[in-house]
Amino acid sequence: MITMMPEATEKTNTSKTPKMRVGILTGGGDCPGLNAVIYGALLRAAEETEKGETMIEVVGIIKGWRSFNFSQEELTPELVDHYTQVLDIGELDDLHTKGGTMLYTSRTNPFKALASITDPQEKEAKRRAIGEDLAAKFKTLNIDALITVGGDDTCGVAAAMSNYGNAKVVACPKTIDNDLAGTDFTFGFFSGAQLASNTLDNLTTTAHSHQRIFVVEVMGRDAGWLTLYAGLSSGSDIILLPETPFDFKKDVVEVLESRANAGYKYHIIACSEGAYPTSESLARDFTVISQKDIDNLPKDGFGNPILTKLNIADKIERELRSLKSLESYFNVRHAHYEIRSVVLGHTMRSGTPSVFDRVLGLRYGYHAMEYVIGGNFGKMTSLQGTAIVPVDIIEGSKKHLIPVDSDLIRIKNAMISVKHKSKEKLFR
């Protein structure tokens, strides 16, 4: 089942044992668990090599897709050496316990040129040409197969290489946003959610001490999994998600009024960076942001709006500050009215992975290498229940948002409303 490029074998193998060089790269934003995937792949490669039938050499590709973006003429042997590193498992004991990625990462997008093409046929032709060119780089980089570790953008590049260039590619789903359809959970998610939950917990002490309203912005461009899990875990008083546009008056102002009326002196609002108001609320309630501001947001290398530029937590803070009627409502009830906004940002990607993400990362990397050895290419590792199974890269890397009828949404709504309502009963 294992096939090798003759060029790679001739250059690197002098023994009679067949050798396979498998590249591995980490692309997109960093998250806890990346090193665990690398270590899992190394473990399976070492296991296969130990059998003596095939020698698996794992080659780290440095800085994501950056080396693939060079032309064939630019990829000199010196440059290839700079962007590749043979990984020795003997020098990487317990790599899975460490945060970040030893291979570095980047947001390099090989398909950036597609953003300016509007004609569908021209775009598809360009996509095919790029996919074929990327697949041809395997020979230049002296690898037989590639394991890509990343989110929907990285998986999309891998899928194009597989579809158009017949490249031997396997993907592992990485994103703290947990927004990939092909897997129950992505590695990095629970580590990020725990960090966010811890921060929300900690902020309640200063919120209580100063009787403040804290608006806390949590990562989540399209999906609100992080905000929802962290908000539920920490008992946030208001939770705003991208999947359900919020009504500022109903979902924020009136909830704060009800809480103040029930005697609460501090309040935590958890909002996803991609949360946004309904069109009606935007026109009716907001003075510091308009629809034009949303439409004119800059785009990233993959054409996605950079929602962090909207600074939604800051906008909510400024809008609340301007509401003198709400301030008076608080003051009459002897409640201090002071608002602060906090952006968690990259702190959610930092630190070492949780137990769950260490083990899940190891399993993803181990199974990805298993797929490579078995010739099962064009697949993404997927957690389904408690099993790791292969799914098609394209299908697996589609977006997965929170279903609006999810029990998690119902629990969120109950938590927000029941707390102040149950306390109101005590004051009757």
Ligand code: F6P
Contents of the next structure:
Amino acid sequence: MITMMPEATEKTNTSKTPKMRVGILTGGGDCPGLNAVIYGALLRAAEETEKGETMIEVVGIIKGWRSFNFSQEELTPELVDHYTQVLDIGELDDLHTKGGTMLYTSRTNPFKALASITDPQEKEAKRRAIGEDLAAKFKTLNIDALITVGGDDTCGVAAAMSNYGNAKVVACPKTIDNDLAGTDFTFGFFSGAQLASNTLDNLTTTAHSHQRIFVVEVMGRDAGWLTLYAGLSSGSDIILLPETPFDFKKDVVEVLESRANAGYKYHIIACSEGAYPTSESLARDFTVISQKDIDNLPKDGFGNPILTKLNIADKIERELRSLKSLESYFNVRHAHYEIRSVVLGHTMRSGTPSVFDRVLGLRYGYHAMEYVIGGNFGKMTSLQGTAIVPVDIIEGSKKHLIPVDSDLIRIKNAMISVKHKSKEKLFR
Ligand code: F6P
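Shown: the form predicted on its own; wanted: the form predicted together with the named molecule:
All chains and molecules follow, beginning with the one already shown.
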């Protein structure tokens, strides 16, 4: 247990000790490991405070960017009080073991106004004005520097306030989607992948009992990392990813036929929420969705399509249900033909972080505070190999999808193509 030493408290009261107030906020979708980052930052702040060189007060900023979205006039002392809270490490024992974020989160986008501006020059001028305004809010919120913990959207806001307003910001990359270029892994990813893998494993018993096809929708937006890791880990029979649009006939129907032919009575399809059919397959094989449905999905505060509204697993289920020829193919081989779809959704972001995510979160938070102390602003913490290194926020938060020529994709293809060659081993 770490508590503030009385010595440090004494130093707190010594007017000679410079004091720094460092804000920390969590933005975007939550994930396991956020609290570990907060705790890591608190540990480094406590360490520095104990040295007696700088007294660091860590200020939790509540609900992502929400407080930054108020105008200076609206940010009354009461509101500032409502949205900020000094964090005392002595009261937050073992915070890194807890899921979610104690600071709450939101998808508030301070740059939302940019979406309706079409003229590039006007857009850039507005972006600059907002960036400067956000940086000016530090004074109002009574912070000297800020650590932001979030995905590409949160990092984008942090980068803009740093570039345009010269704000003292350090970012920590977070997302279960693992889709950021500047880091080998984001925390939250392995916790989410493990939960998805466990569910895919578990579903095989009910799928087996009823002789069913299960289409399981996995989060991850336009990145297939979660589906690929969970699908490979659990041995899913078909794995559909956004990076490699699928042909319904070849990648789903024909694989199911081969499996039924080999005597398999149940089948698990791991499907990314952002996995779409090729345009040819969409036009040829889909009656329940069209390109228009995909293009017109509702969007969140940062303009990301809300993919659960499409619910691709349900659409695949419905197309499969209508395939009478496939049903006969199954029945002739004494296999029952029934399909169910399941959306894992937010269950994947729930619960406590894995060991890896706890430790990575602690390291990100600790190093982020280290950058703040060293004046190394405009940087994002990143995992490279086994080391934590600073990278530029904009560069680091660029999109990173699964390379289609990666060994992971080759392993997936190899696994799926051999799976139906062996006979079903469970009871008939
Ligand atoms: O980006 C993380 C993520 O969990 C995506 O995988 C998913 O599409 C999205 O957030 C869901 O967002 P929300 O929590 O706003 O429904």
